[in-house]
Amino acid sequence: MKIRIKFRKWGVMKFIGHLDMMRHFQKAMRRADIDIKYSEGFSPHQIMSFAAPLGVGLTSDSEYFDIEVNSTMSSALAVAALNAVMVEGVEVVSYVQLPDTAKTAMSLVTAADYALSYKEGYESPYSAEEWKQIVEKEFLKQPAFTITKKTKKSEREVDLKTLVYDFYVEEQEGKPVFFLKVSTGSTDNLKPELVVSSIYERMGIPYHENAIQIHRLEVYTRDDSGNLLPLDALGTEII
């Protein structure tokens, strides 16, 4: 039986990397009496696969991973059992059963929503209203927004507009917040901060990555019609 679990991550836990988060959940499965399956062989391990590992320093409302179980309690009981053994800064929010033929969350990820906000003690060079006009003029109304994307091995020209599905600015608590829906996954993976830093560069102002808090809002896949769906929408709650 395949299960998809969704959890939130915030506070000091944003500094905990992916491997340590995986180890935390492996221990949590045992402590919460989740009847998780183990692989066969000389070194059996829990069958667990994360969708799109979160970078260190980021917070999130929507992290996903899949497990396989021999048997299961109800979704409500499983969520309660897991949260009873969670550390502060991590909360399980859903536990749904997947069809037997379901692909892994990692292979399904195609997009993600993010909110980028200014941390306490840092000020924006422009007001929210000014940023709205800048994003509209410099990005949304442009036929293309091409940058040189550098990797450890090469450089290549990338049109960010083909990888950004939504981009807008709102004012929250007196500061501008950037909201982006971007391509995510193994093929075309775009970091939202690259979009914002590229806008900064176009405006001729320095971008300080430590000034921005990146928060993932949701992770999506596409249905047969091409519509975006949250990953847990593919499962059903266990009664």
The other form holds:
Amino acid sequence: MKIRIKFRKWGVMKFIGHLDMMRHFQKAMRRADIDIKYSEGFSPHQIMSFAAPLGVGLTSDSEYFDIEVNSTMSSALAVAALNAVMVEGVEVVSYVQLPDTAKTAMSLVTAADYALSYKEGYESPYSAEEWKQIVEKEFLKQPAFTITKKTKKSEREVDLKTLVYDFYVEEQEGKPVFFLKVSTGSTDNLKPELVVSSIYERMGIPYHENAIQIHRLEVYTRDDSGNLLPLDALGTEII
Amino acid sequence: MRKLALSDEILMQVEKPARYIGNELNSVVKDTSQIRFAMCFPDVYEIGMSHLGIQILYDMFNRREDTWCERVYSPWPDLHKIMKEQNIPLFGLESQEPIKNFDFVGMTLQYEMCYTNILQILDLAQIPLLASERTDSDPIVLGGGPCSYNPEPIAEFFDCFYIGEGETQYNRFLDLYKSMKESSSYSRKKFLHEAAKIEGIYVPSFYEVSYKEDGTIDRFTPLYDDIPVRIKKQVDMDLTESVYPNKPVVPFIKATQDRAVLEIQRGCIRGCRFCQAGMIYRPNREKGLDRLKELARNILESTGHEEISLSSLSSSDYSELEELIHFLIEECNKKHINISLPSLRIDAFSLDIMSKVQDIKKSSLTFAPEAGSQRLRNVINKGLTIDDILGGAKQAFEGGWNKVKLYFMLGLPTETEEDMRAIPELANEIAALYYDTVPKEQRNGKCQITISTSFFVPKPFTPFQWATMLEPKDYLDRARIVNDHVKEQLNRKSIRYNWHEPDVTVLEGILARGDRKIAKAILYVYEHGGFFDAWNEFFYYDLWLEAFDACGIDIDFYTKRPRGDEEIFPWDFIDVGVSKAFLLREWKTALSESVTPNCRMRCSGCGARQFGGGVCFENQN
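Could the form predicted in complex with its partner chain be given as well, to go with the form predicted on its own?
Every component of the complex follows; first up is the chain already shown.
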């Protein structure tokens, strides 16, 4: 039976990297007595795969991973059992059953929502109102927004407008917050901070990566008609 | 949520920020507490988190409502630099608050090469490095663990040491502190004076050492009449009932020992003459089987660890090992938990067990003959005979194994070239046995025999505490003799040889049997940028040589000088229960190449019987 689990990650847990989060959940499965399936062979491991690894320093409301189980308790009990053995800064929000034919979460990911906000002790160079205008003029109204993306191996031109599906600014607690819906996944993965830092660059002001907290809000897949769906929408609650 | 001591900016630029944020599963957070205790392991997080002793004490202290014990490890050099530059005080992982405001800073001293890290911790904590410079507002700095059995080289840095097992006196020690604080009668000096009367507590500043003209100790005397002349090692005589964590802390990042640990016994019946642990932890005491079963269940349930391992000096000697292992196999198989077996004596039972819990093709057999020839094995009292080794290896080869690891020491007392050459010859014999035992068509390639040698370091409270050491060059020569002789063996293509660097050996030897004069050199090295000596990449032998030179310390005095039977050693004031007369007798027996039977075969009158329990009283009601 395939299960998709969604969790939140905040606070000091942002310093725990993806592989260590995996190890954390492997241990949590045993603590919570989830009847997870193991691979065959001499050193069996739990069948568990993450949707979209979250970088160190990022927080999230919607992290997903899939597991396979031999048997299961109800969604509500499983969520409670896991949360009873969690640490502060991680909370399991949903535990849903997937159709047996479901593809892995990782292969489904196509987009994600992010909020980028200024950390305590850091000020924005512009007010929220000013940012709204800048984003409108420099990005949204432009026919294209081309930057040079440098990787270890090559440099290539990328039009960020084709990878950004939504982009707006709001004021929260007196500071601007950037909201972005961007292309995510194994092809055309866009880090949201690249959009903001590129605008900083256009404006000719230095971008400090430590000034901004990146928070993932949701991770999406596309249904047959092209609509974006949160990853756990593909599963059903176990009663 | 707690505010971290380090900013995001710092945490994002250092390696493995998870080392510094706390919040691990089963770590203990209290609102605040009357007594704040920082428990330090002066090495990096992944090493320190693997240490069982701290987990036990952490659990024990935090059971007290009035005490909050937190953990502290050595910040890695990348963070060290930032903390020094930005004047950030070292903090407890749980509260993230500076430990300079705590009541106690306790350090476990597991190996000599961590001595400079003691100073690093004090320095980053902004606590004066020398005990004599601390005031009433500074924490009490105390040490414990195996290296505190010769605390003299680091005595100046500590207010007191706890000699022995923490389970017995810590509550009295903390109660004393609390009552003095509550009655406002506390001063550092008064507290230490009262603490010095508690059995097992050593306050170095209350003892005076005078030296003879030749540099050896003349007298070691207490400054007060009401404190003991000798410090008595503490032992917990009821291991079954003693505190043990049901919920050990589980690190997020992979620690060196990322598993549940079950301590099955303390002490060892064997009496290997080079082994300090085998002497200072006497008498051998076992934890009852039922208690171990209960602990295993609880720990696996509370941690979710995927592996469990047994801790002891010689697991094969645990009297109910078979039943314990069968229980673990049954428990663990259900939950896909691995069992990691400590090096067991190779026999039919252990091979059967190993074939159940390991992949034979990948795993290897481990023998620790420690010396190549039977003559030298008699000198060190290592009971393993050539028949044990070849018999065990033969059974293993028949069972499908083809990898063998052999551990030896070079530089043991009385070692001759013949003893060194016996090492490759033994390896060759094992390889030949493989080719004789396993028919060609059943072989899984060549057999692989790996020889590893380390250099012997004489330790306090062992029969070899009288032994002399060599020059670094001489150690290397011995490794070369072994290496050259490996190449002369018929089965040389099946034999690999690794050896250790000799510089560390010499330094370890100086620190292990050092006296109070050594402290100056440790301080010199730290002040000139040396710490993390236990890490090859940060070990600067030349800096140590410079320090000894600058401090007027003659290395040979500590390493190469023959010690007389009557010499007063810096650590003689500690009463470990095993008498010096016994150790001396064992030293002479060693030189006559005779073995001493183990504690279960016959009592040799070492003195540990005075503790009134353990193996000394087995089968005697």
